[in-house]
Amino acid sequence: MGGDHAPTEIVSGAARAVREMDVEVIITGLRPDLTAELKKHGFHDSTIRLVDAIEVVKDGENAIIAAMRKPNSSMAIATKLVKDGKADAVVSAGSTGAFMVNAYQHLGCLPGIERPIVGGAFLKLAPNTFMLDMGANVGCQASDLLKFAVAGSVFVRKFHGIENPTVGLLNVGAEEGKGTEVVKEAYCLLKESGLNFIGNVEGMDIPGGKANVIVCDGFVGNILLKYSEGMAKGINHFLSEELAVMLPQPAVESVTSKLMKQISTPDTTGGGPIWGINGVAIVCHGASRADHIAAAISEAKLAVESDFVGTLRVELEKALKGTPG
């Protein structure tokens, strides 16, 4: 029942999954409305089970109280479903403070992540690129940036199949000891971690794919993933204007769209799992249409797989014995 296009292009994005992928889709949320757009696919409950949910969590809503009032929500009863074993992976494009709080409570974290964390590709110009935290943790400690790096390395490792990814602290400047004393706390402890560590990149390194995994605090990740899509949609913008008075309209909503798909984060990805979750919960951007849906169901049912989990549980025990915090 979350995203901006729900249920419409949720119910269809399921739909797509059962159809292209083997695997069981259940959908949580208000049964009338579900039931209408399966018939449109031909489904019924049968074929994608419905679970009732009687509450939704809607747009604006604080997340913590949301997920506190609203304990029949559709993504807590979701959630709830992997909890009880029932399902392997849950998958949201709602609320996504709301949905992290739903996964903190009923699912937990695992041992040595204290919150959970949000990253992953958000420019196709560099689509073996991933950022975290994007939002989640704000005013990190070195430590924490020490388990993004983990997580993030986990990760591509499992999703995109590189073996050794590198790794880069986002800072103001390439050279060792520059930043605020977190940053170069966290630089030392990237150091000494045995992963493979590149150093500090700049925001102007991330197109260029400098790093596979960029780290930095969730203050910054998320100013810059927002600004990344507001600059999208200017140079979109721009370049409709510019360009209509060289190019038919069809040619410029062609040179446009592939723009957009390169540097839009809805285009680049259709979701990422919450990191340090002890579950597998993927999360959708709001604006997801059916196909980022399919996609994000596809990157759960790799996750489940791949003992994405387990994997990264075994990887932090290792990175932080005997750090600090």
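Throughout, rigid core stands for the largest set of C-alpha atoms superposing within 1.5 Å between the two forms. Numbering follows the first chain given and starts at 1. The structure displayed is predicted, hence computed values, not measured ones. First, how it differs from the form predicted in complex with a further copy of the same chain.
- With the core held fixed between these two forms, G179 has its Cα displaced by at least 2 Å.
- Once both forms are fitted on their core, a CA shift of 2 Å or more is seen for T256 between these two forms.
- A movement of the C-alpha atom of N236 reaching 2 angstroms or beyond is seen between these two forms when the two forms are aligned on their rigid core.
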Contents of the next structure:
2 protein chains.
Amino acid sequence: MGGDHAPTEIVSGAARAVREMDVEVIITGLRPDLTAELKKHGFHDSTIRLVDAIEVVKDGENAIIAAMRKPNSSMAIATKLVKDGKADAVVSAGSTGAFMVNAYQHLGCLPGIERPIVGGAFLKLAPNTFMLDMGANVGCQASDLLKFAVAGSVFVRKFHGIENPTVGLLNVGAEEGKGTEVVKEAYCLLKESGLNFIGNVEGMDIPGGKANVIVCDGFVGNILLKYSEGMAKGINHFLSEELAVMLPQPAVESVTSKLMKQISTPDTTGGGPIWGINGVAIVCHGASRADHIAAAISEAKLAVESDFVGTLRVELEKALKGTPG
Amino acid sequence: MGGDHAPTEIVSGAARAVREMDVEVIITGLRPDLTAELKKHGFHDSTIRLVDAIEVVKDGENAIIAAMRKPNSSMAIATKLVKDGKADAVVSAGSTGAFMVNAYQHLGCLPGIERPIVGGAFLKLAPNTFMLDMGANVGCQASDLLKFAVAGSVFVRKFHGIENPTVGLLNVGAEEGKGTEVVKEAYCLLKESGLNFIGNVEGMDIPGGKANVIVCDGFVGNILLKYSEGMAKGINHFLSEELAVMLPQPAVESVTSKLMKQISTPDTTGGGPIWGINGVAIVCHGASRADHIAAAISEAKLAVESDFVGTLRVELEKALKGTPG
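Output the form predicted in complex with a further copy of the same chain next; the form predicted on its own has already been displayed.
The complete assembly is shown below, putting the previous chain first.
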């Protein structure tokens, strides 16, 4: 029930996943709404199981209060299915904050992690660059940034086959000694971490793909993510008008849609895992369409099958041994 | 002598300004280099005056150390010309940090301002939206963000004729209570400020032009600025290749160059004033070309002629009366 286009696009994405992947999907939410959507895709609730969730967390609600006061929200019920061993992973396009609180509350964190992490690929322009955190952690300490770097490195190695992933610290200059006190301290921790730390990276190094893993406070990551979305929208509008007088409409649409893909979060990810949670929880953008939901379900499947959470637990313990925080 | 394309593009921009505007330019730096560049434009150093500056602040130097140890850098000598009443304004494309320290050291700040501010228009897509700070202030307090809002409002009103400019606080969500502790506190200060505060704005609201003045920590502003530059480069590359098979080369170049303008800092500003300084100091991007330098000189002229600094002094005193910080 969460996301700008729920439940229509959510159900549509789930239907696609069931059709195209070897995956079983349970949808939680308001049964009459979900049944009506499923019918559009020729599914009955014997194929895709429905589980009642009578509350909905709305955008704008305080995340912690929503998670506390709405134990029967669709995201809470879905998360509890994982806790109870009835599902292997949970995917949501609802409020990132509330989902994070739910995941934290019901599944808990891995040892050494106090707060879960949201990250993932950022731009198709730089397909081998992964950013974390993208909004779950606002107001980070240096040790948080180190944890992001460890989690990102494990993810890139496991999921993308890059053996010794490079790690960059997002900053306002390339030189050591730049940035806020937190970032300066993080630089020192990363230097000593045993990770493949290449130093500070700057804003242009994100589309430039300078590092495989770029770490930043979720405040910065979230603003960058939404800024990209707004830029894409503005560029699409401008370019469509410019090209309309030069090219036939199908060609205009082909060019603009290819460009939009380049400057959006890659479709192959759909969303991002909430890293650090003791279970697989994938958070999608609020604006997710069916494509993104299906991709996020595929990502959840990969995470389960490769025992990402178990591996991350081991690697975090190893890397954080002896470091502060 | 500062900037990626110094002194060639700097001198070229100065030559253009002298030719096209009613303005007198003094260039500081290494005389033989400057004389050679001036000759290319048919100028002798009687038309554009040269003042010797035998040191150059290099990118990557610590700003404070550079400003202390290089009292004869081109930016220091240029700033001292303003201090001594021999020039009305100073323009530099050198290291922003070092320039800021120089301006602070030689010209001082306006009452109520402890640290100078870098701001200006951000995207041509949103021509009436001005961002501050863009990198001079890293690790801000709430009261700093309030000062940015006051300075931005005065600038937009004076320079862009917008009578009651809207002010937005860059954050990770629209609702009150989002963000870091500093941002939450700034929200309260802005609400009580008497400014036309419209609340939090998010990343997509920058290209969306949701507010006339958007305030953020320079850490975020600088990363966004450089991210935009990197995105523009990536988009230009991708789009040029895509369109090359569909359109003749001149048409490709026309479309891409128009798009690049939309997603770059508007040419009309060239750079941004260091606000809060007791004098007119315009900082340009390191990558500035002649166009940008000429535009920055034009901006300096406008600032001098409209007594921007005097007006800002009065408005800051008025707005900050009774507020903390």
